[in-house]
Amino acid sequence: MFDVWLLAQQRKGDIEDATYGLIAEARRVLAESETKGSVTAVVMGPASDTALSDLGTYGVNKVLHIFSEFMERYQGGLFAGIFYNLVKRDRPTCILMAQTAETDDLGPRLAALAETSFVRRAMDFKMDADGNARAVRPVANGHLFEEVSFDWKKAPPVVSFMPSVLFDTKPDMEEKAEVVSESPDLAPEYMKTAIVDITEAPPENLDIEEADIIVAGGRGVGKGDAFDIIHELARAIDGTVAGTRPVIDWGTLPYKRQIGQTGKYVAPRLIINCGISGANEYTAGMEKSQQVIAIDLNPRARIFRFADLGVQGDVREILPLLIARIKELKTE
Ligand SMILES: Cc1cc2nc3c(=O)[nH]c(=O)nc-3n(C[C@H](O)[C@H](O)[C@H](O)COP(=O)(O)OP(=O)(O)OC[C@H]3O[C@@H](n4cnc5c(N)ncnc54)[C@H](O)[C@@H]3O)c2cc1C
């Protein structure tokens, strides 16, 4: 029997959206293994009973909820120690996570404690009943894909998935999950370091891979000051700024804000593309976005093929009107 574990991350008690795509991946891994088994979600920190049992409607069989008053906020050493004790006790087949800043910290800690392998930013992961496991991950800025194989029977592998491969899924089951709530078996004394404060970055400056809303500008927006309008729109809708390669080459935005094959792969809830033609190398990095808006002068621009809403026109005319209207709506 397989027991596929996933980490359901929470933020201030709400289950993170990426969890639902991760559950779909866990179900796929189980189905493709052609082995009977179950999906278990591990939730560390605060979460409501309803949010936990509702994970069943997405296909989770069991939820392990670990919470105490000192788990309000993520603490690397402590969370890894607690998680490791669960793994030692329950022996899952594998542990899946969504790649985030938190799992970039937790994954290696857990893998080191469990003396197992950690694959970061996987695009695909498979296991079979004989102990074979394979993960595929991009390397060399997405120009190459590497296949990694390991034996899961030795120790449960820890795999974090790229956010862009975790699709938004809908609940498709009636059942609620069985929720087992436990107090952690480790105390804060276990911590060698403690996070005492977190300052949230303004949404405009978030890492584009973690952004929920992205406003992306291309060559059509223009250099230097002309690009300020993109920052202004991002501020108006709590979005994060990104750009195409020409914008990065100009020095208008830093490289970490480039979307595309040689930049970052993003999958926000909404992306607004302004003055972007939609070259393959760009769209490869944003095609997993959920809602796509494109504004471009050229009605034949390739970006419109990807758009749920396309606006043909000059960004210098459209964006000021759009920002003014958003501000009006906000004050109403
Ligand atoms: C190996 C390789 C890797 C690459 N990797 C990347 C990558 O990771 N990311 C990336 O972005 N590119 C990448 N590129 C470059 C890519 O091929 C395109 O050249 C680039 O994406 C084009 O950027 P753009 O859409 O901003 O510019 P353009 O293609 O020049 O498009 C500008 C658009 O703005 C519109 N426009 C002009 N003025 C206005 C206006 N006033 N209002 C509204 N619309 C206007 C035009 O109609 C046009 O559609 C790569 C290329 C190669 C060869």
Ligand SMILES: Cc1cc2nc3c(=O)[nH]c(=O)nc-3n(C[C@H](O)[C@H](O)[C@H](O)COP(=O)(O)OP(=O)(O)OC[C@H]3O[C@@H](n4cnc5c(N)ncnc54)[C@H](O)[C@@H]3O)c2cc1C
Contents of the next structure:
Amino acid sequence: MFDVWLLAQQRKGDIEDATYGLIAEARRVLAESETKGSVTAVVMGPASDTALSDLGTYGVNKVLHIFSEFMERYQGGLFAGIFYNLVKRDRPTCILMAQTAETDDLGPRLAALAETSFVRRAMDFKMDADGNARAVRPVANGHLFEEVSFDWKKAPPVVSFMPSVLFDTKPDMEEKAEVVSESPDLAPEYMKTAIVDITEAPPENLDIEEADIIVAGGRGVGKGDAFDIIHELARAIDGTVAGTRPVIDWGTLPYKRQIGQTGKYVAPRLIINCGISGANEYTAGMEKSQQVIAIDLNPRARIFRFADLGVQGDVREILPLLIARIKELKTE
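I have the form predicted in complex with the named molecule already, so could you send the form predicted on its own?
One chain, no partners, no other molecules: that is all that follows.
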């Protein structure tokens, strides 16, 4: 019987949206394996009992909630050690994660401790009762794909999925999940580091995958000093700066701020697209944003298809007026 585990990530006690897409992937893996099994969500850190039991309405059978006073914030060595102890004790079939900055650190640590396979940024994952597992992931900046095969019976593989393949899902069950809360045994070897102080990054410099508000600039904004207006707007609304591939190719922004198939996939609460035509390479990376504003000179720009609010005009004329108005409102 399969026991598919998934890491249900949380932020300040709230379950992150990618978790629900991850649950759908876990259910798909079970269905395609033609083997009976269960889905177990592992939550590490603070979270309410109601939020955890509600995971059952999405298809989770059991929730392992691991929390102590040492787990308010993520610590790589500690979390990986605690997770490994759970894996060693309960021996799940596989462990699924959503690819984030946190799991980019946790996944390799856990796989190394368990001496198992780790697949990052998977687009597809399948396994069967005979021990065969297969994952597909992009290579060469997304222009090619590779298929990796391994034996899951030797040790449960760790697979992190690209955020873009974790589609939004709706609750389709009435059952509540069984919630098992545990306080971990904190072995000394995992407590080699401690959080002494926390320095919050300015919103403008946040990782674009973590940002709630993004101001993205494209070719239409211009090079060099012309791009300063994007930074100014981001500072005015406590947003994070991002760009399209041409902007990164010019050297105006570093690669880590590129949105798109060859960059990062984002899902902010609000994204303002400035001077961006909306090529598929770009929109694939931001189509899961909750609210989309687009400003472009071309009334037929593809970006307007994705916008909740579209503004036709020159960003170099519109943005200074917008910034001035925002500052007026803040003053009032």
